[in-house]
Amino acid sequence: MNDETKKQINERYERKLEKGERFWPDTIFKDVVMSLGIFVLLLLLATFVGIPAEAKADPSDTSYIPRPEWYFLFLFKFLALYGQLPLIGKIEWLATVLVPTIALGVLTLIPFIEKSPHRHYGKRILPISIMIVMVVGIVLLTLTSEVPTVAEDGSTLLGTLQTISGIVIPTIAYLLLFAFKNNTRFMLWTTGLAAVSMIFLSGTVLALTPEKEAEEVEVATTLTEQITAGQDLYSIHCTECHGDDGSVAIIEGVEGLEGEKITPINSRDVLYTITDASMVELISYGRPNAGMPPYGKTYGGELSKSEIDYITIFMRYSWDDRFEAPVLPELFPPLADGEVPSYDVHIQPIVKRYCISCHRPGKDNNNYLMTTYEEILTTGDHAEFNVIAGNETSYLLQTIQGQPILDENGEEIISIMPPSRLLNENVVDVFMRWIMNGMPQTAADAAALSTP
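Please write out the structure of this chain alone, matching the form predicted in complex with ligand HEC.
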């Protein structure tokens, strides 16, 4: 750029300044309004959207689908699509290093690459077109980042469409733009068509993508929630050997460990000598030699790190006399006279605490599963007798009241339930009222049946 052009530019700017405004208060005023607006937006986001709860990091949980921060998603999607290309798709560093470096390099050096002193849009069609295609591409890649390149049924249609929209069209557009960089009208058409077809293709991809149900992660945050979560997990996984209060000293009714002498885990011997960290490690690793299976995912178990933390917290606050437990909410709200309990409010938490440890897939239970409302009513080797509306001889009711089911020869076919210890009377009462009133599922159904 020669001194003559520089002088022209500076003189023009001086003239603009004369016709312009004052930094204080004119310019600052707009800045302050904008910043205040952003601040209010942040307050609203923090209050009404908040930050979704997430489980603690668990390096062993390789089933977790990793996702980068949202502003890197486009790069990720680009890499995934690029990997689909024939031949060059295998050379990873082309996409992870070369393409981003070139893009960033050009962006950085643009003041020295674009040497013309002209600033008006009409005289900068090429750079502006390149940038528009780039930004449209980035936005679309971000929006479609969740869409898999290979569908569950093995179809690659969505992947192909995405590759066309995310890589093929921009590449062609760039080639055309450079080839015809003197033809303004052609460049505008190319940019417009490229952008529209990319938007259209990505829109199609999004429309074709089967709706995925957002999976809810349950994360206990308050101490009471953590203790309750821990108690439920403990009842499901640990009671068969350690009993529901951790007091078992001689294991009964567990295959292979019958009569095994163990230290009650609610004793000071255990609680005072094992720290939280080693307790977590112990539960993760189990005691393979003594017969306790591993629970941590690292060692092939089924519990996440957070879940094992909750069990440990539950054990501390329930049995360790150095810890004072907060008041825990009741398992289910107490019933008034004539009130009918529902599955959602009463039965589900009870079943989770007292029955699911055995009545879930993979356990010895006569195929009677109790993890959902439907299962409780319809599964089991004796499905037609287990739960009968309005009938006191339902097997479920008999067994929880301490009467085993006998066959015609007087042989026991179903023992009392739960096998080791009878339920409290108020829990039995809930089951009784529920079945005698026709097993309502929701609180509303139950309320309709209640007699005040």
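What you are looking at is a predicted structure, and each value in this text was computed from that prediction instead of being measured. Numbering follows the first chain given and starts at 1. Rigid core here is just the name for the largest C-alpha set that superposes within 1.5 Å across the two forms. Compared with the form predicted on its own:
- After superposing the rigid core, the C-alpha of residue 196 moves by less than 2 Å between the two forms.
- Shown in the overlay between the two forms, fitted on the rigid core, is a CA shift at residue 349 of 2 Å or greater.
- Put the two forms on the same core and the Cα of residue 380 is off by 2 Å or more between the two forms.
Moving on from the form predicted in complex with ligand HEC, kindly provide the form predicted on its own as a structure.
Partners and other molecules omitted; one chain follows.
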């Protein structure tokens, strides 16, 4: 930069300074207005858009794939693509140390490489071209971050296209820009072709990527939802031994634990002496010496941290008199005179609450499973007798009314259900109406059978 140019710049600076704004209050006021605007925008987004609720983090869940925040997704993708490069792709320190160092070094050295005193964008082609290629690359890497580099069928086509778009083309563009930094037209063409090629290849990748159905994760956010979720989980995993109300003192009908004496878990002796943290750990680890298996994924069980928390909350608000439970929704809609229940609306929630704890795979249940409508009608060692349309002697109806099923020698082959305590009369009535009216599955099927 010659002396004449320096003089012109200094004069322009002085003129701007004379009619410019002051740091206080002008600049501060603008910053406050902008900060307030951003705050209001975030408030509106949180109120009207929000984010989907996610389950509590569970370190024991080995199926979870950790991912960085969105603003680091491009780097996450870059490292994945770098691993696809032949030979050098396996040298991790090149991608994690050398490449970022070179990138930061280039950005640091640009002012020393591009020494033009002009600030007009038309005369700052090199730095602007570098930033265009970089920003386009960052955006495209972020958009394709969910696309695997290797397809499920083993194809590497998508990975190759992503590598060319995210690494090869930008690298070639940077080399050409520095090599021909004095040729404005060449730099413009290089930048344009690089950006268009990257966009085209990334768009092709996104178009060829099969859509993946988003897995819905139900997260209980309110206290009522947490108690209900805990009650459902308790019904499946705990009712078999402890009963639906936690009052069982002697286990019945459980293979290997028949006649075992236990402390009722709905008693003050348990609820007043065990903290929530201890209860969570007890459910997670179990009591192997007493026949209680571990339920936490950390110890080989099938329940997540959130699910165990829900069970603990259910126990507290249901049985601990120090906690006041909110009004919970009905297990099933009450039936009017002449109304026929359906499996979808009435039977399914009842079965989930009282039956699935025993009648699911891996339990001693005469091979009678009740996790689906088809299983209730077709499974079991006595499938032809379990539920018979219009027949009050169906084994299911007899056992839930306290009548065990005996063989020709008078020996019991099916005990009363549930073994610990009989169902309430209104629940038995639902089963009775359902079987006597042909076991309709949907609400529409049941409505067609109902009489005013």
